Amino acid sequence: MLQQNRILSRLLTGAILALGLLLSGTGPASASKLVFIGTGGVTGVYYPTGGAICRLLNTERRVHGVRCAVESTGGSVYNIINVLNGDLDFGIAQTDVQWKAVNGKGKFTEKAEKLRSVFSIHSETAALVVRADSGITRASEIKGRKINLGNIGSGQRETSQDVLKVLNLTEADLKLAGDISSSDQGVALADGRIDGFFYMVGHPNEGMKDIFYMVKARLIPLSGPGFEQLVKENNYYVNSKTPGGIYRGVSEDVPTFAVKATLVTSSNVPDEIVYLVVKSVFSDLERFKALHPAYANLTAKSMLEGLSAPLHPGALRYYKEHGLK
């Protein structure tokens, strides 16, 4: 049923876009290609990020004939799998999940030979959010508790496994290893169905703000020798912090680690399509940065960091033309 709804949604999107183009009199060339970007839950940063990329690409659609649409998905793992099988043209994925796909680790039993990098975007910090009345004050105290690890197919779920290893825990050590989506975990926390949840998130995040207003909660530090070793052994992780003053009740910075969100594609996607996507963002970077607070510190240089998969030739062409290494 889920797959049928997805197919129907795509058909309707394509039909609406085609009708709009016909009514606007832009001609058949403008409807020559419709590309989809896989994102994440609608309350996260991935969904508006896909929307921001599409907005810039669609600005010149009458010139280049490419139309872009976003699709809300399960997240990083789902996006990479569906980019590789051709159901998505592009997908947003965490750097750690991208690395595991390229190297055939984690959920990926084979190396993703066709996966290609386009650019990286904002940083995402690892957050462990718990109810204030849960009694949990340290990460190690989640043992025997109801903790949401993230829905199947999400980068959140994948990264939470690394956190459990640092804590010398497995899912069996939790009273509940939840698979609730990021859009539903706040309500589950408020209702008491879970004691806490892991979340990979760019800040500030409106969904997180809502959660901290919905229920009294606290952020638990993910720091110490074990996490220092995790960062040292995995170059897709960096030490980071969740800034204080963003969420209700969190007045001071909370130490943690982070990854980057990246845009990926497949070697099967034409060079010209990828080139146009990169050009639409990099040639109007200030406008892109203004579309979400999480992009405030982006630079052209930082958007080429943290990429594990080879660059797509279409992206590489743009970077060479503009002297970006």
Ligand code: GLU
Second form
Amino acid sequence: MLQQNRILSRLLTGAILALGLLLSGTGPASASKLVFIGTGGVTGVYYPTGGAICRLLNTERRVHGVRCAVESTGGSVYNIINVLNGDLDFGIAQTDVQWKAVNGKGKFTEKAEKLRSVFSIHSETAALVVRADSGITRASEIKGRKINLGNIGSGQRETSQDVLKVLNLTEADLKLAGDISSSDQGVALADGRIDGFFYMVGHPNEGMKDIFYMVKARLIPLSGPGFEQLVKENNYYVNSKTPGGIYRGVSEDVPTFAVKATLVTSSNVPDEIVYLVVKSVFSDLERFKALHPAYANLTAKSMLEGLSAPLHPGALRYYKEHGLK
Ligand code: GLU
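Can you now output the form predicted together with the ligand? The one shown was the form predicted on its own.
In what comes next, the whole complex appears, and the chain from above leads the way.
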């Protein structure tokens, strides 16, 4: 009887295991891996960008066994720091912040030797938004005013330091150098707690559309000799325009400079994982582009521009196989 029970239990265990394998698909699913992409505030473009990448990667989850998840974070600087310490597998970061990390500049006190680039995505313009009733019409007039420069860890906080330098100002010259997150700055502007904010972001984006609906605001040009010099000296910056016709009351393009959003990872992340991420996006680029209007101008070629960290070997393998490198 005991013997019979044991046989029955073994048969049952076998059947459960087989059922498990059947349900989870084939081999790789049993070695299921979770990868996290660090993004930005929920009202920005990084958050839906992480979502778009994960969506394409997760389509084939049953085949490759990798599940992708998105985290809302403080932004570029936070993402790079956490990719380097292994808390995140991937992160989205501005090209200027990527360059500074690789070269140990700005917030980065040492060179990020393990940082690897994967691809670049949409352009982000430097946007200085002020209340229409603030009296600010030129960038230099932010002196003595309450300006949100972005939360610690955001890309805009880092880039704002270059803008202040061009304007011959320091944070101490502002009445408030705010560290409010991008998702809270609209309400702060509407409440009058700040006169304006500085934001590096792709367009069009819903977060800014909401802000311009909530409060009468203006986009201030970041142009002129000082900014021309800034772009000339740093090749991660390009002359650009924040497009008109998107945000309420902004009908004309506003001259400024821009960076690109990029996907970064660490040399510790396995080649197969990075290859899968690249393949998911590049093999279905039209589907990816349909996921956010800020991707309108993306091409496979443009997505390999602006990368200062060495390409991850998993990404390089895909680009070589497809004649992109
Ligand atoms: N550029 C911003 C940053 O690096 C994020 C913008 C966004 O969330 O779309 O923090």
